[in-house]
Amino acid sequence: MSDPNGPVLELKDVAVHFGGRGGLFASPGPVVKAVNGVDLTIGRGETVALVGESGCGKSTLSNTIVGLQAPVSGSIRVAGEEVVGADRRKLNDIRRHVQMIFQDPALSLDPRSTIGATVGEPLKVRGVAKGEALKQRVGELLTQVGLRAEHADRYPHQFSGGQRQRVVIARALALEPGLVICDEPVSALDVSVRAQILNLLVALQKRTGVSYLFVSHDLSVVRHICDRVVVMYLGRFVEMADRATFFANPKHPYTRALMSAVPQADPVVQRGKERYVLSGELPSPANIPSGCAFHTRCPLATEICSQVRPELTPRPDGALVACHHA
């Protein structure tokens, strides 16, 4: 790491697109603009979510970080290195320093390795330990995640879904990532064991000093466990807030039909709620329309929305807000 007490993630301006290219006989397809142009910063120990609905470029992005997917253009600094650029070499350091735990644990590890071998595996490959100290350490990270030592023997088929996740979250932090990105880690299991792994990152994190990018559609989930609340749409960022904030006031009219979509325990809340109803689907990233790109779904567009782009501007009370009418 270059600056021990610097931001663990820099992005600037970053871009990925997909297509426009034809074959020997086919013109250029449509381009499909998924993250088009966002600027970002995570702090040591932070957790930063980005929310948004399925299609919105989430995934992308978070794919795009770690090195698996190469942006257009832009800067992404991970522990003060740049990822964009980097050759096998390079990418492979820096990647030490961001980790990944995907939305399926039992699509993310392997049916025919041990939990103790995956677990493991990114140990051995840096030459961090082997033999009996490889041992000792994947002992020690499955104890960590609520595991015990003994099931390094045991097979993924062999566990139910929150204890796979609790191995993948094992398998993230055997290096000691200044990073990791959270893809929708819990929304594949049951809810009272989504209780339990968001209660285990939150306490991983206050004894090692992580920071997450933690990607969710969920919002009862973000506002458990999230310091900041990046709003995504059609790949770009149209709010962003620290989580009182976001969750006391928020001002964009998609952050708002996202809010009013989260169900309340209490019927007389459920029912009393303000309702924000959007119009229509999500457009497709291949044909963003023009100015705000969420004009064609909101109740407060207007003609100047149609035309021109609201860039994020600072409010009073900290927030960022790309709305006209905010």
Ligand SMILES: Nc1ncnc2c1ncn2[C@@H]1O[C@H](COP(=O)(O)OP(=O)(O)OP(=O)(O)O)[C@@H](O)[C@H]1O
Second form
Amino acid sequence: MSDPNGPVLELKDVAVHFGGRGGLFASPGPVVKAVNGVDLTIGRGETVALVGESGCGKSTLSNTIVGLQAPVSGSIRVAGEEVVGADRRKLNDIRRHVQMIFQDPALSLDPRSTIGATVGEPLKVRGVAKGEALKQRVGELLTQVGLRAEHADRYPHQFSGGQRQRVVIARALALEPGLVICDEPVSALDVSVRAQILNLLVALQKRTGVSYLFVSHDLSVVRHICDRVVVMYLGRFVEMADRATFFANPKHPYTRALMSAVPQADPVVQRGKERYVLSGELPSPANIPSGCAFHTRCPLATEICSQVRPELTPRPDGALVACHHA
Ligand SMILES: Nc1ncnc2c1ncn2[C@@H]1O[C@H](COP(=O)(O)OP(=O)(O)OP(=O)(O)O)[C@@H](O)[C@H]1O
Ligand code: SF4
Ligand SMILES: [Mg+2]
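Shown: the form predicted on its own; wanted: the form predicted in complex with this ligand:
Once more the chain from above appears, this time first in line as the rest of the complex follows.
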């Protein structure tokens, strides 16, 4: 890959749309604009949290970065290499640098494969290791995530949810990727094991230097692990800031509303002064409101908000905010 010290991920104006084409006799359906032109750079060893309500486009963007979904426009560079339009061979090569951890470990693991076969599969498929060396590497990977080498012979149903997510993490790290996209990695887990898995992700980052894009709708989870936070609303980023700035001084009315929704028990998250209540449903991404897409729910909205879309602009403390009045 090009520059070993360059960013692991660079997104430029990435848009992902669904539908719009009818069948042979059907009229075209509405275009669902799930992701609408986003820019993001993630550095080595950095954790960026991507937050927003259900349906705002977090998983669509994640899937697009790993190549499960094609963008309609924009550029995606992984470790300096362009993913969009790359041929299959190059894509395959690039993809080893980006792995994904999904919400439900039970759905990510083949119930008929042993844990050892599952964790070793990427190494075997790419010819990185075989035979005794493969077995040894699988043992190391299992140990790294807090399991034991002898667990390799067991099947997924013989583990708890938290242990299964450890297996998924071991497999994601097998090829030593530069970036792991964690899409709600603790949401399906028992509250009692969430902190253990988050601590494991942090410890693995310290050891390997891996970067994370950490997707969550839960601000109290991301504040434990992220360096930076990005807030998404209807396919666009509306606020972006380093963790300290973000939690000390959230600016966008949508961000403030998300913070108000966090339970009172989290005093740091609750520091925002006035409470903004998020009213109404998220509008459909097939019919995005004009101007600022948040104007239909925003307590600060004025006439300009429905007419002119605010761009992300830098603030004195370094935060980027897309709002006419914040
Ligand atoms: N394959 C698809 N075809 C059509 N629409 C889709 C498809 N995948 C996602 N969408 C739509 O795109 C929008 C964004 O979905 P996405 O799954 O990215 O949201 P999300 O932010 O991950 O939500 P959640 O927090 O619930 O996981 C939603 O309106 C969803 O219905
Ligand atoms: S631009 Fe207007 S509608 Fe959008 S968040 Fe700011 S105040 Fe609210
Ligand atoms: Mg999702």
